[in-house]
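Only one chain is given next, in structure tokens, and it is the form predicted alone.
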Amino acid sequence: MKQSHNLKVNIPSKSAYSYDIIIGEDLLARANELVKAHTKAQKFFIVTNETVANLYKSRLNIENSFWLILKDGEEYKNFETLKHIIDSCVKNRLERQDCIIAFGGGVIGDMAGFAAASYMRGVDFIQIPTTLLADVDSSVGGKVAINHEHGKNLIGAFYQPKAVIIDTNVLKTLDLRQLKTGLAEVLKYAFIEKTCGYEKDFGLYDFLKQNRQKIFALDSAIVSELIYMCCTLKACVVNKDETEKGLRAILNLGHTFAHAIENLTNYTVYTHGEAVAAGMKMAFKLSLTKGLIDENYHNTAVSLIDEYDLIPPMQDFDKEKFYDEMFLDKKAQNGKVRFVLPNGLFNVEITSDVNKEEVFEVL
């Protein structure tokens, strides 16, 4: 018997809107059905990329729509490109009441949806990704945005979807390095899972030891099982704090680092996923520092971290540019940058009480 989830992400602020996460085998052969449960438009706007578009355009079948195929790419996450979406919007003569389609990773799914925010005020959009970081991390809760050259995901907004559609199935065509770069995401899960504030303990970080076999094997199973548990702990924090004024910060363990990484080597060395890993590391050694946790939680989570072998040979970066950057982290406030430490099992918080020499000490 398949796998199947269904869930819901509830945003009080909006009137109480909310929005299926429909998790399953198959999906794309149900996604007309899918998609046309969700959302009212009578024209569909489908964007993806390359790579995407050679493995499963002809799977995705969707009345009345049309497509446009972009590089693949982090690097073509900016001003230009989304100017090549809203001009196809324009071409195609798309209305306020159709629907745009993001169809790929992260990459698709935060320009597409940024795109849908800002043509016309607001279209309708819907997510279908394709890799696991945009199953369990970016596909959910409305963050839409591109890069700047001074910073990852400066431009964008707040914009939720009408649905989120997983087909666990599009896995099995990702690379090594990108089932590794989701796993990250997924790990990150794992840490700070008591501080989502979820009714049940679903136990991640002993799910993660006991089927790791499993998960990198694809079994259908485990994976659907995965990635529910995933969005439900992130749909728990968005509905608790759509717009990060709070506590949806904490899904950005390890990510100060991350994306001080990421644009010191202006996106092309390391994946988001790797970045996050090793971010991660630095965050539980400055905790250790700290006196947040004992040394006994730090080597526990490194090893799962190492268990999971997802960070490649980082390169030696200049201490006191990376410092720097970390002050272009959009979780930073009053001139003073704010981390996410680990503080106890599976718990985590929110400190800005960090000084340059911590931070050079675990760099």
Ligand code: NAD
Given for the second form:
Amino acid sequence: MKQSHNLKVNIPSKSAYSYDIIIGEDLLARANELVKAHTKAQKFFIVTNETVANLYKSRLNIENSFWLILKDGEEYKNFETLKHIIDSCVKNRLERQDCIIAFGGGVIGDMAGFAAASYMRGVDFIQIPTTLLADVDSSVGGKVAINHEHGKNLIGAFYQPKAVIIDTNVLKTLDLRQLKTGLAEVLKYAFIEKTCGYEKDFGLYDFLKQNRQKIFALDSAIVSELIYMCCTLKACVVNKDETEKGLRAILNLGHTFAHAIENLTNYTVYTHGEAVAAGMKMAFKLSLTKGLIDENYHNTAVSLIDEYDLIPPMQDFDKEKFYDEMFLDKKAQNGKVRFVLPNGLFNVEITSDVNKEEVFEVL
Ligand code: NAD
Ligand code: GLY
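Given the form predicted alone, corresponding form predicted in complex with the named molecule:
Below, the chain from earlier opens the complete complex, with every other chain and molecule after it.
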């Protein structure tokens, strides 16, 4: 049986703006109908990359659409490619009431989303994510951006899509490393589940413990359920704090450390998820050092990360350089680094109350 889930993101500050996240098997085959149910646009501009186009262009048939196929890679998430996207909008006479569709992983979603936010001061935008990371994180919540030579995602906007259409079938062509990078973000939701404040307790940690083999085998019912739980938790957070004034920062568990790892290795050695998984372990160790959690919970959390085997061997980082790098994170405020730290079972807090010695102890 084909699994399908629908959920809504409701942002109260935007006069009840809401959008659907539709999760299911083989949704590419229904994309034309689903897209049209979520926008009044008559013309569609589909932005993707060469890898995704080679695999899936023939499966995504949207009436009255034109395509832009970009080179594949984070290194293309820049001004030049943004200009290329906007030039293509102009050349193809995309109008204010038309729609941009992002068809790809987080790189495509972020770039096409930013183009949609800025072209003609905003055109409709639909996300059709194709990586697990994009399914559970980047396609939901409206953060769109490009990189700048001085910082990743430095230029961007909060711009919510009209809908997110998640076809779980396309995950079958992801390589194991890309699957694991998405799984790092999935595990993150297990460790922040209670703080997200969703009305129902999914027990995501137990789900992940019990279903690891099925998840790696991409069992469609299990994967669909997993994506549904993650998107629900993310939507719950975004609904309360769209522009990251407070709560939304909990989605960055492990990311303060991860950004240092990624920056020190020029984003070329580890995937984002590998850095996040390593960063989450560091966050748990820091919490243990500070007495925010006990050893039992620390070991429980770390064992899940280890069971999923998300972290390749990490190089030794110079502690001073690592520490300095954390202060360059764009999420630092008034020169203080904000850490998301576990402080109880599946709960976290946001704090700057961390000293250098404590950080050095976990590196
Ligand atoms: P990505 O978009 O580079 O995709 C990873 C690789 O998988 C690429 O080579 C891509 O072509 C390929 N690919 C995509 N779909 C595929 C499929 N179905 N089968 C086979 N290969 C496929 O990387 P990502 O991990 O999806 O996203 C990372 C980006 O997302 C970063 O730029 C990051 O900054 C951004 N991000 C944004 C947010 C947000 O909230 N907006 C959150 C997290 C990450
Ligand atoms: N990926 C973190 C966020 O969307 O806020």
